[in-house]
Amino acid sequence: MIVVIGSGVAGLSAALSLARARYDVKVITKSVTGGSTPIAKGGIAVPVGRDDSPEIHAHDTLKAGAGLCDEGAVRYFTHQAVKVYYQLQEMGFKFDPELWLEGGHSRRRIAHRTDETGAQLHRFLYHRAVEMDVKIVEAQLISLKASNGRVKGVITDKGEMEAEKVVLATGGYNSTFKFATSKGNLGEGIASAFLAGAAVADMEFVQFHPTVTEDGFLMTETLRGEGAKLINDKGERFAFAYDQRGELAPRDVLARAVYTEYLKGNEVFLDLSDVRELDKRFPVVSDYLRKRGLGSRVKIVTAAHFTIGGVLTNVKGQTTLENLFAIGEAADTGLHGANRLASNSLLEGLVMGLNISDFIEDDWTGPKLNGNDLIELEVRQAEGLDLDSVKEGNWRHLGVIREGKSLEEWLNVLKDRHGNAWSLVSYLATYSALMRRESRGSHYRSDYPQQDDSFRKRFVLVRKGSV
């Protein structure tokens, strides 16, 4: 049996791929609502426009990744994007005809279904899985069963289960921050893999979304591609002061710009007055505005949105533990580098999920560790911090703008209190952030505000004694 843990876009597409290839597959999920997939508003980055190509898409991805992308992974995913785009349509999923533009992209390449692509895609994949009699069980992952460098099954709150292969599709850890775009992503899969001996990487890179309402509604990036403007309460359009691309700058730049405006004592708004046919083209946003009696100017803040770091994998999803795959946001393939290009996340999950049946029987090669800084960390068997304390601490010390003394203070708290998943992933992220004495992509250090070529490397962490 193959066990898939998680029911977002990565997990469901993997289950479908394996079921269609006639493997015995079971999905274990703590919630069938699909984690962060349903909140993905924009779409899937696919280079299918007449003026576009996988090479141009790769160039944009590498530029956003700030020198830390794995170029082989980037070229793999941008070429696979076209295949996945047509495969989904052959399965019956219908995209809107217009391609959208998002920040960091030099071409219109965002394939979407209205302005709730993630929700529409999740419903589609879930119903397809049910139609194919894929077994979906609600249970909480406790740990992985592993020995001698090989995973043999899983332990959940409902018992143990043997498995020939385990596929982690458990998402990231953005919900360990006080302000976040999702509620249930606490890093359980990443923590379980690390404890079992798998390598994790790039844990310091957390992407903050620049346009989230105070009650947590995600104002899709595409709005800025279609004419929405960022203004402060003085009426100033400030984005160009931070980057010549203005509202079309990558998320890391705009998140810091919005955050800095608040540090100056200004409030920030998204002005939608120039967005063409808002009601027709963005029905979910329009419905949100109507229900709350809001006009065309909406107050926004930054929030933790996507965690680039995760279980180190190759593009097949193979980890450093035999028989353990990781896909989607739980994985770190090197596609995103130091900063994810918008709408490459659904793409990554779909490519890894839909292709997994092609690789499930391959010889186990695992990701290459050469060229990276390999660090062994000791894990102490101690009580973990409560979730609210971690959320407060992460936002204060590991947020949009970081500083060495603050990171060290938080690390000293976590090093003796990481006995649960959210405390452990926070410990790993804080350790890596303190080690990276530079600013690169989504990681910004006020005490090291410049990019430093001596840190053009990835930090790979393993549990002490597992190498």
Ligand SMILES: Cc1cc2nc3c(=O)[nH]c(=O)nc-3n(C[C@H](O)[C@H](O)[C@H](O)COP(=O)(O)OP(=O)(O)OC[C@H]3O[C@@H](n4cnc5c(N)ncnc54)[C@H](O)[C@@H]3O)c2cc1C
Contents of the next structure:
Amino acid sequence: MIVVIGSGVAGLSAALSLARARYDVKVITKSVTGGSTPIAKGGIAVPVGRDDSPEIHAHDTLKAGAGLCDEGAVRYFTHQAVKVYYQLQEMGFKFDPELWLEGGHSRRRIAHRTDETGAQLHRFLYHRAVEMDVKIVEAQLISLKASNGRVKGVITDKGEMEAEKVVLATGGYNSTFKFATSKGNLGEGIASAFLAGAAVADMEFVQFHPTVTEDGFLMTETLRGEGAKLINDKGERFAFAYDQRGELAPRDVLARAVYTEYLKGNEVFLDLSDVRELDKRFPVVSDYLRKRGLGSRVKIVTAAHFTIGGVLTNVKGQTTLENLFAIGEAADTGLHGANRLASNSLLEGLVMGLNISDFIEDDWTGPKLNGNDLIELEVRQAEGLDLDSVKEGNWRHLGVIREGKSLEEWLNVLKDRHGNAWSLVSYLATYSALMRRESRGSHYRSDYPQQDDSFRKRFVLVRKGSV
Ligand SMILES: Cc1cc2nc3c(=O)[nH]c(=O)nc-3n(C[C@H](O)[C@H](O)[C@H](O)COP(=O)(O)OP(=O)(O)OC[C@H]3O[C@@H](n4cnc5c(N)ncnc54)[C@H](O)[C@@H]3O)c2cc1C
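Moving on from the form predicted alone, please list the structure of the form predicted together with the ligand.
Then the entire complex follows, led off by the chain already shown.
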């Protein structure tokens, strides 16, 4: 039996891939409609435009990743993107004909289905999985059963289960921040893997989205690609003061710009008046505006959106623990480096999920450290902090703009309180953010505002005693 934990894009596509290859597969998920996938908006990056290629897509991905991408992984995913784009259509999924443009992409390459691509894709994969008789059970992963560097099963709130292989597809940990674009992503899979002895990496890299409404609705990136403008309450189109690309600058730049405007005492709005056919092309956004009686100017803030760090894997999803795969946002393949290029994450989940049956029996080579720093950390499973305190602390100390003393203060609070997933992943992220005494990609330190090439390496963390 292969147990897949999670029912987002990664978990469902893995379950489908394994069921099609006639493996006995069971999906366990906290909530069938939970996670980020059902609320993902913009789309999937695929280099299928006439002026595009996997190499150009790889170039844009590497540029966004600020020197920390695994180049082999980047080339793998941008080449596989073309394959899964056609594969999904062969399976019956329908994309809209035009490709959208998003910040950081030098070509139009966002394949989408209206402005609710995630919901449409999730529904599609779920129905295909049900048609294939995949068993999907709602239960919560508590821990992994492992011994001698090998995973043997799972413990959930509904009981224990033996498994030949476990595929973790539990998503990231952005919901451990006070302002976040999704709910319920608490890093439970990543924490379980770390506790069982798997290496995790890049935990300091958290991507903040620049345009989220105060009630947590994401004003998708593509709106800016299609003409939406950032305006402050003085009427200034301020994005160009921070970056010459204006509204098409990468997310980290714009998130800091929006955050800084607030620090200056200015409120920030997204002006949609130049977006062509908003009603027709962005029905979900239009519906949101209509229901709240909002016009074409919407007040926005910045929020934690995507967590780059996760369980260290190779592109097959193999972790450092035998028989444990991690895929999607729970995994860290090195595709995103220090900053994710928009719309590369649904892609990563799809590719890893749909390809998994090709690799499930492979020899266990696991991910390579490639000269990155391996750090052993002591774990103390004393009572964790409550979720609200972690959210508040992460926003304050581990947020858009970080600083050494503040990180140290927060690390001391979290140090001996690893008894729940959200406290443990926050500890690992804070530890890594404190060690990274530079600014790179999505990680910005006001006390070290420059990129420093002596830090051109990834921090890989492992539980003390497990190597
Ligand atoms: C609002 C929003 C918009 C986005 N838009 C885009 C976009 O346009 N393009 C793009 O590429 N990316 C986008 N992203 C990011 C993208 O949606 C995610 O990276 C991707 O969906 C992650 O997929 P996943 O399958 O790895 O995890 P998720 O979709 O987050 O699924 C995780 C699954 O794990 C389950 N789970 C969690 N913990 C447990 C546990 N302890 N036990 C059992 N099950 C558990 C959850 O119930 C869920 O089913 C967006 C994210 C958000 C929040």
